[in-house]
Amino acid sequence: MRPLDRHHVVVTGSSSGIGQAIATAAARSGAECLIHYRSNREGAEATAEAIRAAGSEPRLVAADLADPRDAERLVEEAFAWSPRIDAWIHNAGADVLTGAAARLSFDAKLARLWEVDVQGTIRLARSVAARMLEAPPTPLPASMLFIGWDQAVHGMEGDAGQLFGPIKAAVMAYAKSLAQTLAPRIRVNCVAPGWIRTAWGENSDPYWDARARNDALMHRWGTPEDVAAAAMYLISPQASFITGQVIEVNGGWNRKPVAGSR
């Protein structure tokens, strides 16, 4: 038996990046997925297509999280989809460093942040452990797991510093809490990323590829392959005593020192 089977999964904000990658090592892991995504039909259309190479077909909801009713509508077709999901992977985040978003001011993009994937995110755990809850007990706790930032914890220069650090470190916070809240029967753990090449790295300019380079012992980006490999872990079985924690997939925080400076 793979780790996942018959394991229902959804991985909201999964049509591309990590998101995607979760999903799609879910189902490879046995899950059967719900994919959730705004409004990149093409990218969810994608990570299905990898789903259905996985051997299993996944289902598709398009809501957007900053809408409490469209919120609510994606973990109703969820839990009409499988009234027990045995994880759910709070993933989605607004994207205000790609597209049109990134020429936004910074108050319009904290709130923005704030809207996503502070509120958003906590109004949608809310009403997902609400419903886990209301699902027999089995021998194996449901889970629910965040996505942090590592940087978050030690600090970063900037405007990106002082936009994610609050968000993420407040996504931290509130998995924690929720974890001390929802002990034994859900499990809830957070994965707190460093610098991991998505799209905004893929088109970083030579510094940021130098920074985030030294910033990691490994001295090299991170993929979100490697973050969704910690996912599988902490949602899976093998996991069964771990929760509150909040695991950082960064490399190693490199902490000796770095010649230069932007």
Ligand SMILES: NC(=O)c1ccc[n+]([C@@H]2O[C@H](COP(=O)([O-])OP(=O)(O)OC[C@H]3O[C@@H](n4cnc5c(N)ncnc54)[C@H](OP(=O)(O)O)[C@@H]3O)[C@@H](O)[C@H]2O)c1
Contents of the next structure:
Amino acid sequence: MRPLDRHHVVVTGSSSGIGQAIATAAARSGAECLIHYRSNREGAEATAEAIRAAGSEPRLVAADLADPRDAERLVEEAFAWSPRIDAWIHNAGADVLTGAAARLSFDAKLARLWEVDVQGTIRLARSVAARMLEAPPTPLPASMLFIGWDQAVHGMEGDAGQLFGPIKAAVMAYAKSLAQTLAPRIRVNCVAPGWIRTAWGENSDPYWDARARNDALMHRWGTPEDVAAAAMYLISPQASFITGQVIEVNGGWNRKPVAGSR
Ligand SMILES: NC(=O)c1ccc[n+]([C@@H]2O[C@H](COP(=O)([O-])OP(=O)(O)OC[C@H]3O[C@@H](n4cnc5c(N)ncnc54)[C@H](OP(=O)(O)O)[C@@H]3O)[C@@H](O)[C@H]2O)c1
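Let's compare: the form predicted alone is above, so bring in the form predicted in complex with this ligand.
Everything in the complex follows now, all chains and molecules, and the chain you saw is the first one.
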């Protein structure tokens, strides 16, 4: 018996990075998975292959969460796939650090993050919650999981801090209020990753590479699998008494001074 046997799990933004690791880990823990993505079909197919290797056939749905009609279609397709969704993981987030979006103005990046990570996520979560509440209550509550950012509440210098700080603080604050709203029927938690080696981290310069390692007491970058492991606990029956929490997955914040900082 695996921890998520007979569970139906939706992971938004599971065509790459953290979402891909979470969907794969959920399948390896026994769950049936719905892979959501926006445009990276190849990435979504790679996630699907990993899930098939774990023994189940995933459902794939593309939707732009900035578009309310697209988001509603995702909800409809998900609940048609399974009237009971045991865990919905709100992982999708706009990438404004790599590719063409990295060249946008500060204002344009902030607007994109707002419409996807905050407004898109909140709109989706409200719709999902309404559908989850329609299902008959069960001894084990369904759950939702959000993705924040460890430095959002502490502050980080520069444009990245000024962009992701308010955006991810809003996500974490929303998760806390949603937990208050939906208890005891639905558990709501959040993971706040630190420096996780995804697309941006893979190409970071020596300064950011050293900084990411030094900021963690564990002296290494986090991996998408580190975040997925925390997510697996939070959506599992073992966490049935855990709600309204934000768990930092950052290797422990290093408060010791570091030589050679910029
Ligand atoms: N990496 C880190 O260090 C870190 C730290 C803290 C928090 N986070 C957060 O963790 C989450 C995952 O990050 P990641 O690094 O794994 O990012 P990623 O590899 O860029 O993946 C982002 C996912 O979100 C989807 N997405 C982007 N815009 C979307 C839209 N408008 N509608 C629907 N889906 C959309 C992407 O879909 P397509 O590619 O298919 O379009 C992709 O599947 C994000 O919320 C991010 O802010 C990351």
